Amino acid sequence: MNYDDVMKLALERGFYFPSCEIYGDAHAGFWEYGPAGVGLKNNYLELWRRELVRRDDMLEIDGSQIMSQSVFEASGHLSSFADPIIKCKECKSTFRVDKLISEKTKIEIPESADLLDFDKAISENNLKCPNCKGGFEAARKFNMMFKVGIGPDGEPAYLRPETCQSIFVDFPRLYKTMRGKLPFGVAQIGKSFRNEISPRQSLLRLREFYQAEIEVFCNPNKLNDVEKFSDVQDTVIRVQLDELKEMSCKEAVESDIIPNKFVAYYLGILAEFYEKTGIDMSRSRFRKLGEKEKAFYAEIAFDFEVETTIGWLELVACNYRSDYDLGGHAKKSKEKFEVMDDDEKVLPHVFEISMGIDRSLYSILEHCLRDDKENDRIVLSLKPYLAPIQVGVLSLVKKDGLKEKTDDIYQAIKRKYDSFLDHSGAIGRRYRRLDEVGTPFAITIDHQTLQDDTVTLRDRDSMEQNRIKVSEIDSVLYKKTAFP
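Show the structure of the chain whose sequence appears above, on its own, in the form predicted together with the RNA.
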C-alpha cells in the first residue's frame, strides 16, 4: 500500500487531517490527529516509554515550547539554523546564495559568513538570476525558527526548533535534585516548530511536529565502559556505510563501524523498540552520515531510516553531540555544568536519540496496511497494543435480547480496553470497518450467548473465531492486548 492509500485511510478513518481546513487562510505544514490517530500515538508513546525510558532508567520532563532568546544564542540556532538566501528583483526566484556563488564561480563562502560578503561576491562576479537574468536584492538570512513577541513590548523569544534544548537548560537542576549519576538519561515528548520553506506530504514535513527526544549525558572517558552492553550485544542492526550490512551490535563495535559500546547500546535498544512497533525491520537501516550531512552540533551521526513507498524516511537522528550543548550553555549562562563522576570532574558529553513521532506513526501505518484481495477488505494489521480500538463489541442481531446482552458486556470492559460498540448493519460490514482502523479483536454476541454465556472472539488477521466464556473476556483480552 502506498502513500495515497495511507492518506485516504487517515482522512476517512480519523487518523489525521489538515489543520484549520475550513478556512482558506490555513497554512501548509499543520495537521491534526483525529481520534484514531491520538489512540495510536498514545499507545506508541507508551511503548516508547517502556522500551527506552523505563528500560534505561531515564527521567522524563515536559518543557516549555517557547524559550528565551539566550537559549538559542547559546545553542547556535540563531546563527546556524538559518540559510543565507537571495531573491531576484524581477522574477522573485529565491536561491541559496552560498550555493549559487559556488556553482557559478567556484568561490566557497561559508553559509555563516557575513551577509555583505555574499553581496560583494555577487556584484564582483556580476552574477544574475539563472532563471531570468534579473538583478538580485541584498542577501538576507532566513531563520527557520518562529519568533514570538512576549508581553506588551513584544520581547523576542522563539518556539523551540527541537525539544532537547529544554533538557540541556534543565540539566543542572535535574542532576542535582534527581540524585544524578552518569550516564544520566533525560527524555521528553513534545512539540517543536520549524518554519519550513515548503512543507509537504502531510506528517512527513511539518512546521509543527512531535518529537520524542532522549539525551544521555555521559562521561566521555567511559564510552566503552558500558555494563548494559551485554543486553544488546547480539541484537541485529542493519548499518548503511558504502553498502548495507546486517550485524550484531557486538560485531559493529568490534569492526569499528560504531565507534564505541555506548553508542552501540542505544542503537541496539532503539532497534529493539522499532521491532515492536510493527515496522518491517528488513526495510530499515542505520545510515552513518558523512561530514557534510551532519548537523552543526554533531560529532558522530546515525540516522535511523525506514523504506516507504515514497523513499527512505528519516525517523530518528542519533547524534553524538559531545559537549557542544552543555559547553555552549555553560559559557553563555555562567551556570556550572560540570559534575563529579567517581573522583573525576567532567563536563558531560551528550548522545541523543531524536525521534520524529509523526513520521514514525506514518511508517507504522504504511507498513501495516494491506489490501486483502482474497477477502475483499483493507486491513490495518497494527500490533494489538498499538491499536486505537482494541476490541469491537458487536451484537449479531439486535433483537431477542442480544442488544441488551451486548450492551452489558460493553459496559463491563470499556473502561479497561479501548472498545467500540456496534449494533447496526450486516455483521461482515462491521468486521470490515474494524479491520480498516486496525482493531485486532471483535467479540460477537449471538443466540448461543444467551444459552451458555459464551461469545465469539474474532481475530482480525486470520479472521478466525473462537468461542470463549463471557467470564473469560477480561483475562483473554488482557493477555492479547498486553505490551510485549
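Just so we're on the same page, rigid core means the largest C-alpha set that superposes within 1.5 Å between forms. From a predicted model like this one, the values you see are computed outputs, not experimental measurements. Residue numbers count along the first chain shown, from 1. Compared with the form predicted on its own:
Put simply, the chain has two rigid parts that turn between the two forms, and the hinge between them is at 81, picked from 81, 431, 188, 360. Of the two rigid parts of this chain, the smaller turns against the larger by 54 degrees between the two forms, per C-alpha superposition.
The block above covers the form predicted together with the RNA; next, return the form predicted on its own.
Left out here are the partners and the other molecules; the chain alone remains.
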C-alpha cells in the first residue's frame, strides 16, 4: 500500500485531515487529528512513555510554546535556523532550493551547504522556474522562526521551533528540585512550529507539528561508563555509513561506528521501541550524518529513518549536542549550569532523541496497511495496544433481545477498553469497517448468547472466530491488548 492509500484511509476513517478545509484561504502545513488519529497518537505516546521515559526513570515536563527572544539568541536559532530558498525573477514564486535541485536532477545537496553550491547546481543544470520557466535570483537563507508580539507594545517573542529549549532553560531548577544525578533524562511532548517554505504530503512536512523529545544530561568523561549498556548490547541495529551494516550495539561500539556506549545505549532502546510499534525494522536504518548535514548544534548525529513508498523518512534525530545548549544559556543568562557529579564539577553534555510524532504515525499506518485481496478487504494490522478501537461490540440483529444484551456488554467494557458499538448493517461489512480502522477484535452477540451466555470473538488478522463466555471477555481482552 502507498501514500495515496494511507491518505484515503486517513480521510475516510477519521485519522487526520486538513485544518480549516472549508475555507479557500486555509494555509498549507496545518493538519488536524480526527477521533481515530487521536486514539492512535495517545496509545503511541503511552508506549513511548513506557519504553523510553519510565524505563530510564526520566522526568517529564510540559513547557511553554511561546518563549522569549533571549532563549533563541542563546540557542543560535535566530542566527542559524534557516533553510535555503530561491525566488523566480519573473513570477516571484519561492522554492526550497535543495528540494528543487533534488527533484529535477536527483542531485542531493545538504541543506546546510554553501549558498554558492546551490547557485552552481542551478546554473550547471539550467534549471528554470516550474511555474513560468523564468530564471532564478541567487539562493539565500530563510529563517523559519514564527515571531509573535507580546502585549500592547508587541514585545518580540517566538513560537518554539523545537520543544527542547524549555528543558535546557529549566535544567538548573529541575536538577536541584528533583535531586538530580547524572545521567539525568528529561522528556517532553508538545507542539513545535516552523515556517516551512513548502509544506506538503500531509503529516510529513508541517508548520505545526508534534514532537516527543528526550534530553539526557551526562558527564562527558563517563560516556563509556554505562552499566545499562548490557541491556542492549545484543540488540541489532542497522547503521548506514558508506554502506548499510546490520550489527549489535556492542559490535557497533567495538568497531567505532558508534563513538561510545552512551550513544549506543540510546540508539538500542530506540530501536527496541520502534520494533514494538509495528514498523518493519528491516526497512529502517540509523544514518550517520556528515559534517554538512548535521544541525548547527550537533557534534555527532544519527537520523533514525524508515523506508516508505515515497522514500526514506527521518523519524528521529539523535544528536550529541555536547555543551552547546547549556553553555549558550549560561553565557546569555549569567546563571550557573554546572553541577557536581560525585566529586567532579561539570557542565553537562546533552544527548538528544528528538522524535517526530506525526511522521512516525504515518509510517506505522503505511507499514501496517495491507490489501487482503483473497478475502476482499483492506486491513490495518496495528498492534492491539496501539489500535484506536481495540474491540468492536456488535449485535447480529437488533431484535429478539440481542440489542439490549449487546448494549449491556458494551457498557461493561467501554471504560476499560477503547470500544465501538455497532448495531447496523450486514455483519460482514461491519467486520470489514473495523478491519480497515485497525480494530484487532470484534465481539458478536447472537441468539446463542441468550442460550448459553457466550459470544463470538473474532480476530482481525486471522479472521478466526471462537466462542468465549461473557464472564471471560474482560480477562481475554486484557491479555490480548496489554502493552508488552
